[in-house]
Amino acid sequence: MSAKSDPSGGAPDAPPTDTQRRILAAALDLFADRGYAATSTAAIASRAAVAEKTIFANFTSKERLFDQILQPAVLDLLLPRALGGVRETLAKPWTSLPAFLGALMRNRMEFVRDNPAKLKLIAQAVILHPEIFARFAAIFREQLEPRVESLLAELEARGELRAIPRASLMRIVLSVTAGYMLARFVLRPGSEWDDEAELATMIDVLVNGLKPSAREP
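In the form predicted alone, what does the structure of this chain look like on its own?
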């Protein structure tokens, strides 16, 4: 995206200059690392090796600069990376509920561990721009949900899974996984964690709760 694209949706101006590219790159790093509110234009200017007034001359405001970065960075770069591992996991022919849950949860853990700054940027994007959250939801519905439905139906037919609403099942798994990652990487990042042991416990609890009981057919 041009550094001065028309916010109304019109044709963009000329490609960004070298100075604009340095400002965009510096701002992307700082917004991802510190968050929008904690990032000053002075810090961006220092990182980009330009005068602070140069930022305003090129982007008008910090908010405008953030918007110039946010949508292309999230939609064109981060979103495919965030969802790519999920697609790969879902594409495999899983026949065991514990194996599927373990692979899915490890995949998400590895992505969060390897991309903490990117996750912060995604979180900011979702909070500040509802249309980006809508894009996430649309991609899940169109590209992932059909395979999720098919896979869960296969596991249910094998006796690996209780007959519960798919939406409820996905919320349960997401809540358990996200809760652990929140504690692991946000609330207590400095603590010692045995990820494999923790994952094994979570998978055991989920599997025992999601498998059919002796009273169910």
The other form holds:
Protein chains: 4
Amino acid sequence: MSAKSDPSGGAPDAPPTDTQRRILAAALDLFADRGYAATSTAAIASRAAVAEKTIFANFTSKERLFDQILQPAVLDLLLPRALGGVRETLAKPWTSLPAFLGALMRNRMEFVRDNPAKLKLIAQAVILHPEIFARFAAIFREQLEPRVESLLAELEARGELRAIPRASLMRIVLSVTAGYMLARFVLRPGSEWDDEAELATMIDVLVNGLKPSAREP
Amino acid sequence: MSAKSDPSGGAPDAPPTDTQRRILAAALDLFADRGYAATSTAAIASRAAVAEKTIFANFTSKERLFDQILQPAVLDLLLPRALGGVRETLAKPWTSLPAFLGALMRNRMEFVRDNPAKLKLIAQAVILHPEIFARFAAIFREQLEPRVESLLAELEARGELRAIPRASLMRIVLSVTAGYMLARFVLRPGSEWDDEAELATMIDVLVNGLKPSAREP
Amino acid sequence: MSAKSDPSGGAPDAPPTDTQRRILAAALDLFADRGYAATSTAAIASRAAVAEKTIFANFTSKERLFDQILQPAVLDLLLPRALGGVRETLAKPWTSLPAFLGALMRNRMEFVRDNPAKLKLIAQAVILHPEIFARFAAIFREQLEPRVESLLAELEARGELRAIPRASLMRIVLSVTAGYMLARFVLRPGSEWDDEAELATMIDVLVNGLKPSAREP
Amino acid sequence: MSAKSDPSGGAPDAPPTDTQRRILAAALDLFADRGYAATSTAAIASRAAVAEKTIFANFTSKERLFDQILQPAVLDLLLPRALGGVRETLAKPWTSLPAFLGALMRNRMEFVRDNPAKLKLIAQAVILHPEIFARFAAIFREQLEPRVESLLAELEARGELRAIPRASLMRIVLSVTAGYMLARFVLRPGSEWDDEAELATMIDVLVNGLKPSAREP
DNA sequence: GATGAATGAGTCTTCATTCAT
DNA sequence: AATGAATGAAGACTCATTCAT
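Alongside the form predicted alone that was just displayed, please also present the structure of the form predicted in complex with the DNA.
Following is the full complex, with the preceding chain placed first.
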């Protein structure tokens, strides 16, 4: 028997072929635009300019194709590989909360600006499938939480943070950030936005909101 | 003239029949759970215990059925009809920002606690179809913004608000609120949540974040 | 038990009620326009301005409704009840073939002019269901053929008819007549037609074509 | 570019595949027998022994499938491609009206004898959709009328034709011919028919009916 | 006598997926 | 490695018909 072409087998992280890249790009756009269920494999094939069968030859099933798009997208958003990403941001010796928030938001904004479809895709997936959220929350806990925790501890020690449950604190920061990104890139992408001013405002509000109140010196 | 049963015609707000209520309830649950595209009319019919045709006899098409669920859901969320709703909250002579935020969040939390499916539905719809968001943003602007504006003006006059663009301010408050609701009722509905503590934290952060900073007295 | 309303029972030829007339008229138009299979009972009900159920209350089934339209239409075309109809035409002591053909064609033309939908309906029915044609051919044979036969015999005796098989002769006359009516009222109803000239031409051709040829005096 | 199988695109007259031929044959039979609306794509698929989807993969929609059957059928009837077809008949230097009519009728009779379903299909289509008739009348006018015209002119010059409007003349000849074919192959296909005798009779009647009458020598 | 509301079986069409090449 | 052609199951939606009123 000839060696079967075994998709998704072999080297688990072989770089995608050109065909695969075209399919992944087409699928990302369509999934993000219409949602998973409303996107037909025929539409993906047509946009990628390949035969429908080629999709299945390379990704086995529509669902696996989706996973192979979603997973990297989430990792990119949480654990970017590029220099200056979140881990690098977290690793730097931040001297102040506003500096840290600014670096974090700016960095993630750049990513989303270049990949709005990924944000849209993740937002949909997470709302429809909370178990996906759980999976990626676990990644966050394992990979990022310790660093975040030590950073917060240091900031707290410096008197820049009030005593707030960590989970609530992080959720609030995330909400404000994600809220802006969604409005900016998904809900009203056509409007005019002054990113710098908005960032400054958000950082200002968060820094003031999170610092110890005047009464508890 | 024949008195055909004329779905969606006639009196535009005739109270729904029992059959219609069953269909609407089934469809809301399924649309929220699986998304519009992944929900078949057959599944709705089966859950509502009616014939599939009955759905079309009453709502003309799947899309119109969806609209007849989404529209009231959004209105309920934005402009609740029940006493103590947003408009009443806005109308009261609030003496302080924390009191106002607390009333607002608590009121909307109760609504979402009773109708998590509506939140889930709206979140999906708004991400997939920004034009829907635009439609409802318009409702907000027309119905609520003036009251919010005057309220904020008053709070500002009392020294409880920093000079922040209104849109940014409202987006931040909304982000924090919606972020909590999504986490609480959509992403991790099974976890234990201490609503009172979370509310207190959010209000605290927002109030401090929004009040004039110590340096600008 | 109460007396059931027994549609199509009771007096077999009770005059139709107003409701029934409306339904029959609507159904005739739609059947003629779109064909039997493409006409829904819903469309008939809507055009007749009655509830769909009323159709079934009065005519039992779509098929019976169709029959109750087709049957009279055929009888009207073959055996008109009005004065001056085919039987009267046949009964008169015709002195010549052209006079007879002229009277016949003119009379049937008037009928079709007033009832083009009936011709269209019959044409469709007869092509799709030859057994219907057979049924009505039988009516013709029983009711009309004897008279036609004696008329033809007389014309033959007078030297106006060649010796041609009766069936062929009648088919040719019918073909020419029906061909004109179809073109005139079904295929190109919008065009301008000079009925008198066309009739004259057809009669002329038929009379010459059917009379004994010069060589056989 | 992807090489999608592009139904009805690409080379517009690519020879049909075997699958397509089976579908076309099945559809022709069923459409002719039951009419377009009463023929389900499921029935066609079952008779052609293919999956229903295969029909749509090859013909896009039921309506286009119908068109791809009707159009060639009409062209075959009007403009046969085979040798000895209408155009060849028209091209020959006919020495007499009876010879011409005989050749024409015989030729078209053979075609219909081999393809009665096509005649049935065309008859239905033309009655239900006069605009289809108009389309094909145009083809006739463009492709055949000039030749017919010159032929008739020549016959007229030879004294074989009376001065009759061309349109009426052609309609009468067509009516007689089509009338026979319908009776012969559609209405009473089971009966015994003596084609030669019938043809002779029709030609005789037409020739005598169309030649200058004795009185106008 | 007529209806409003409902239905199971069926409509055309599309789905994700597979086989032979 | 990619495809063209095919498919069974399912999609939204319509059909002729019936029940309770």
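Numbering follows the first chain given and starts at 1. Rigid core: the largest C-alpha set superposing within 1.5 Å between the two forms. Given the structure is predicted, the values throughout are model-derived calculations rather than measurements.
Once the rigid core is overlaid between the two forms, F140 does not reach a Cα shift of 2 Å, moving by less than that.
In the core-superposed comparison between the two forms, R64 has its Cα shifted by at least 2 Å. Taking 2 Å as the criterion, A200 does not count as shifted between the two forms: its C-alpha moves by less than this amount when the rigid core is aligned. After superposition on the rigid core, the Cα atom of F31 is displaced by 3.4 Å between the two forms.
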